[in-house]
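The chain that follows stands alone, in the form predicted alone, written as structure tokens.
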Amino acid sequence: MTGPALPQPRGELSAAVIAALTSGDTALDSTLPPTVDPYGDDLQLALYVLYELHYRGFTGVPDELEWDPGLLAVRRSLERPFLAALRRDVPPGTSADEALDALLVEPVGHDDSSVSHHLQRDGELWQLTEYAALRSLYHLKEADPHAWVIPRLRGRAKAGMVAVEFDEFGAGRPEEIHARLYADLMTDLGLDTTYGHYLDRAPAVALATVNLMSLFGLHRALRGALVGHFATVEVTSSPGSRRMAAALRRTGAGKAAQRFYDEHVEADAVHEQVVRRDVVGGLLADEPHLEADIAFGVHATGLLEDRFGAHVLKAWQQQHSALRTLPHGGTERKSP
């Protein structure tokens, strides 16, 4: 299986990582400059590239580099400030139930801070297309990052997790795999469905939402946080997907585009109950000391999604593209 091309670097950190993957010389200095921005383009791209070695990798990069000690040391040095910033910026002290209950409160009327609310009522087709391009970094590997936690669970939590993941992976039908349904959505919107195609166009706020899943998934010590992330996705998916489906119908997108979100409205309403009762409840019964980590996962997910939404809405309100400008020139406003 051929992976995507390596992206263009966005600073010294990502340039060093990409050069190491290109040359095979992985003897890198893992010391970061003290002023590095944990949410910035350079660190987030470097981290994304290193995480991607655990998924499909990159064209021309040997598979053996996935577990290269030098690259792992660099990855760890990038993860530390990112995780520290998340712990600093999320609200402390809530229980897992309190964190999840807050997600069930839907705003009355229109929510100006919500991307799905904006798209449902006011969004234009070019905005829906941009949103789909940005979200493709996750949805073309939907559910893969969450699968890392399966061997770290047991009993009721594991059974519930596998039941939901089974649906995400098409319930045994390859044409129903959610990543495949998302590719069909992208086709309806005229987007390139090549895995990783829009990486160079994705700003740091989009990369961070995907990096968070990999950070939690690849560290057994963060299994509680990954369950919190997974629960957040499932709890919020059904109402958000309903708004997205309505937006796609209103703007005349194709049936495949609508189907992706229609599928999530129905499936995730069921998944929410399984996740709350069995995955979260089962994990807390087995490992009650992980409750703070579950709540942290919920809040960290909300934090990064809020940052992503604020970036996208600010750009659109100014009739600008939410995509990054390519190194060789400007972005086209209405076409990714």
The other form holds:
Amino acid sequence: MTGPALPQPRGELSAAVIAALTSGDTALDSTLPPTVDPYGDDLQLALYVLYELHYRGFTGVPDELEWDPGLLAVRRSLERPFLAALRRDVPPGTSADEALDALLVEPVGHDDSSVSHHLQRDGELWQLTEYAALRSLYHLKEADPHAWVIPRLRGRAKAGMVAVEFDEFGAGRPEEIHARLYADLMTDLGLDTTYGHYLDRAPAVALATVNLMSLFGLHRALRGALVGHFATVEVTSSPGSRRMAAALRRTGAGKAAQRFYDEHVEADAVHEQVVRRDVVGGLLADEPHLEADIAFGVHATGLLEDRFGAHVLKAWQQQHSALRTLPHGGTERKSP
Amino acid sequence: MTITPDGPLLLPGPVEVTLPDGTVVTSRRFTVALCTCRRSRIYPWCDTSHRRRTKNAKETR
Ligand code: FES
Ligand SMILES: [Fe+2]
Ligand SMILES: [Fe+2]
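Let's compare: the form predicted alone is above, so bring in the form predicted together with its partner chain.
The complete assembly is shown below, putting the previous chain first.
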């Protein structure tokens, strides 16, 4: 299996990481400039590239570099400010239940701050296509980083987590793996389904949503936050997916495109119940001290999703592309 | 089976349901959520339409 191509750097940090992966010389200085933006393109891309070594890697980069001590030290130095910024920016002191209960409420009527509300009512096909391209970084890894938490859970939490993951991975049928259903959606929209294809076009706000689940998934110390992330995704997915399916139906995007979201309306109504009752409930019964971390995971996910949504809606309001324009040849308002 | 306080009935799958008009629908999922509020648009399966609605919900997905 060959991985995707390495992306274009977006600053000194990402340039150093990409150069190290290309040359194999990984003796990097892991001290960061104090002014580094934890949510910015340079840090988020550098982190994204280092995390990718734990998924499928990159063409031309030796698999062994996944556990290279020099790269791991750099990864840690990038994770610290990202995690510190998230801890600083989420609301403090709520219980896991309070955090999740707030997501179990649906707005009456139209919500101006929601991408799926916008797409359902007014979305144009080029916007749906852009959204699908940006989300491909997440959905083509769908459920993958959450599998890392399995050995760290026991009993009810573990059984519930594995049952939901089994569904995410197609319940024994490769053609129904959710990441595969997403690739089929992309085909309907005329997008390139190659894993990692839209990395260069994805702004930092999109990379951060993926880095968040990699961060939580790779650290056992953050297992509570990983469960909070998973619960947030499952709780918010079903109503959002209904709006997305309606948008794709209205714009005539195609059968496979609708199928991905139709499946998530039904599946995630179940997943939500299992995750809240068994995974969150089971983990809290087992390790009550993780309560604050579960809530943190919920809030951090909400925070980064809100930032991503705000970016996309703002770009579209100005009739701009929500994707990054590449230095050579990228034109605005053209489908990606 | 589990009766949830605010939503569906949870049953271990697979499940076969006969609707009032005689149609039979099946779900192969490991757990199936049967709608009890009758508001679901994919009845008899739950689609979270049972959720409380509010004027100022914050939800961006
Ligand atoms: S019980 Fe969930 S939609 Fe009716
Ligand atoms: Fe899924
Ligand atoms: Fe799910």
